[in-house]
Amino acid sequence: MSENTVRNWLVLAGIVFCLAFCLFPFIYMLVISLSTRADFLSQRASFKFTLDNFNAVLTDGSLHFPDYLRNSFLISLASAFFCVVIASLAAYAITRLQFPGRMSLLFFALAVSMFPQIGLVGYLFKFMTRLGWINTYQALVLPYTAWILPLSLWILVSYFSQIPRELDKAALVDGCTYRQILCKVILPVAAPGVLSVFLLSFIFAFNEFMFALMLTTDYRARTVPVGIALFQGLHGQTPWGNIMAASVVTTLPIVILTLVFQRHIMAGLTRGAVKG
């Protein structure tokens, strides 16, 4: 057997191992969600196919899973929207306007983002309590926006910096204001980067757990990660079938979103573009 053949087989074996290692938790989650028993792998149990777990999480009012899912989508959409708006304005100012301390501002945003969530959540809880915002959407949208904003800012700064300044000068000659330049010139050219920031912000907010756990108390504002973690049966048991079914329903939109827009995400993260 030639050296190239051995190398190809080793590469193939490595790929198969990595795929199996990464996909096994998801496959196991799906199998449990479709089984009547979570311990079907034991000697005395057997696998029996059922959709009761999915029916329970989608229709059982005591679980409030549709409420959690709605809360997560609305809060994540609002957080992603504010991140895109604020980061676009800040990135345009840093890359196009000459003012003292602009790079220091960028590095300050990066430094602030390194603080662990657990170190901030206590003060944030007191702040939200004084505002009367506990268990409301704004109690999560505000910290989510602040938490994701540094990443959004860095992505858009790196993207805007690749757009030639000649576009700005040409727009100024045509009589455009700075606001018109941003809205009608820079943002259309930077659309892949803006889309990638929106999608990443949405995914980060959708998956966040710590703030949602501390700042919400019931289904009116609680998000999916916390809702699933607090699932409990009528007699205190852990309903693994319901948990896995809810996890599958929650994971599918994120996976589909990533697969559909993966090219836009990669394009926004890796390169800028100028449309002629």
The other form holds:
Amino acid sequence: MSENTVRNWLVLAGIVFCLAFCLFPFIYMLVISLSTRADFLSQRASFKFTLDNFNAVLTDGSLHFPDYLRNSFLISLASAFFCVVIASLAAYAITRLQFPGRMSLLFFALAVSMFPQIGLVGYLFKFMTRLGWINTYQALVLPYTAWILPLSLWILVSYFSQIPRELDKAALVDGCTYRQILCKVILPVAAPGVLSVFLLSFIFAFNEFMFALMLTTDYRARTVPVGIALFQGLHGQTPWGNIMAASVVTTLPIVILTLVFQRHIMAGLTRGAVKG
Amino acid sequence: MKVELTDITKEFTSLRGRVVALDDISIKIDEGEFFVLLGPSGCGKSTLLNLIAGLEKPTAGRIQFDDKVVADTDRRIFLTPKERNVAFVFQSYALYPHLDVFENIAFPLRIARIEKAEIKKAVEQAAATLEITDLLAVRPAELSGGQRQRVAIARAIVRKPNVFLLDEPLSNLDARLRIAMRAEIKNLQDKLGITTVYVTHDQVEAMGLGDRIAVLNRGKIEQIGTPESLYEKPAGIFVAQFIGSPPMNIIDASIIKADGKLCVVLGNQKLVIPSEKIREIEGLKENHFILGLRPEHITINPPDNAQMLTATIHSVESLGRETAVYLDVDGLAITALCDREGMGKGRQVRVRIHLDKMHIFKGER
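Please supply the corresponding structure for the form predicted together with the partner chain (the preceding block corresponds to the form predicted on its own).
Okay, now the whole complex, with that chain kicking things off.
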């Protein structure tokens, strides 16, 4: 074998190892969700294919999984929407207007995003109880928006600051108001950035666990991650098949979103690091 | 539309403190005039253009379009670019990358909520004027620099502006295209008759385009005049050196009286001052001055035997039609323009200085 083939084989082996290492939990999840018995590995029981788990998760009313899914989607969509609106307005102001403390504002936002979630959760619980918002959508949308906003802001600031100022001036000369400059020029030009912020916010909100655990009590507002964690069988045993089927159903939309928009997401995440 | 600037001052606050970008500028631009603001980078010419456009507010002063005051710091009047109806062409063209050429040109009309049929007509007419009708469906990213510039100009003229402002529109083009576009901009302005203010740092461009030119330096106007008057009668050393290529020779000279005649001393050699310049020289209070002499007013090895200097050729640079010869006259560096023949480096030559063409400047360099 020549040196080149050896190298190619080694690279291939490395890739296979890394992929297997990363994907093993997912494969395990998928296999169990399609199996009649969750413990087929340890007891040498043979693998029997079934869709019962999926069937149960999607149709059994007592599991409330479709409710969780709907809650998650609506809450994540709302959070992502508010994040994009607020972050783009803020990023426009920070990159285009001259006001004192613009940079300190950005760093303050960054510092806020470093707060450990567990440190906030007690306060949030008291706050939401006072408002009577426990177990409602807004109890999650509000903290999610605030929690994801710093990241969204940083990504959009780096996008907006790369749009040449002359474009603003041209729009101003062409008769735009400042709002029109944002809506008709800045946002369309920064569309990939805005899209990636929307997707990232959506995914962050969709995956969040701690706030959702503390601020919801039942299927009326509970999100998928909490719902899955709290799945319980009839006699207290853990229904692994159902859990894994629910996880697969939950993971799919995220995987699809990421695959379709991966280029935008990557650009959005690395933009600030490379430039600006 | 006449444009009148009165006592315009613009200050910026930066980390270094207050910076005066424009200091008490007053200019009157006539109806339909092609007016050029010329100066080195950082002289405030772009700031002045932004002030006329309404993109920046003056710190003090008044701007009028005909009789309409568009900015007045005393009366707290400030109209936006939209209200002034100005058009602006930027050095970077500033086309909207997400819109095709048609929509780029139509953009100001869409913002003004003009009827669709009318927009189509106006855009097609502007595109025809700039000969870009075949590009209407293309996005700016696919255009060449020259095509982008045409689109930017089409967008500027489409809504019939009061004043047409151009900020170094040709600087990003290659040399050949720049000359072609220069002629085209001049023709277009002649045809449309819109008052135009054009900013450039290139004196050749300014001389070729402007009906009148204002030369700016460090936020102040050095001189305003026609290209010819700037060339023939520069008001100061700055204008003298800025206009013309290669630039005018600026030499420290002193005056002595020898054999009853006034002479100029250059290095260790002296030349009798011709009669046309005697009065001007006699008007000087001191016996030294700054002598300005264009390179074309120096002849090397002339056939006649008038009074000469001797000089050494320091280096030679071919400009194509002519040759720039850098001379050394007893340590003074002087540039001359002449024909090619016999200009070997290091050679000793006789040099005739046409002192009747010299410019006399007072004060220090």
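Between two forms, the rigid core is defined as the largest C-alpha subset superposing within 1.5 Å. Residue numbers count along the first chain shown, from 1. Here the structure is a predicted model, which is why all the values come from computation and not from measurement.
Once the two forms are overlaid on the core, Asn8 shows a Cα shift of 2.4 Å between these two forms.
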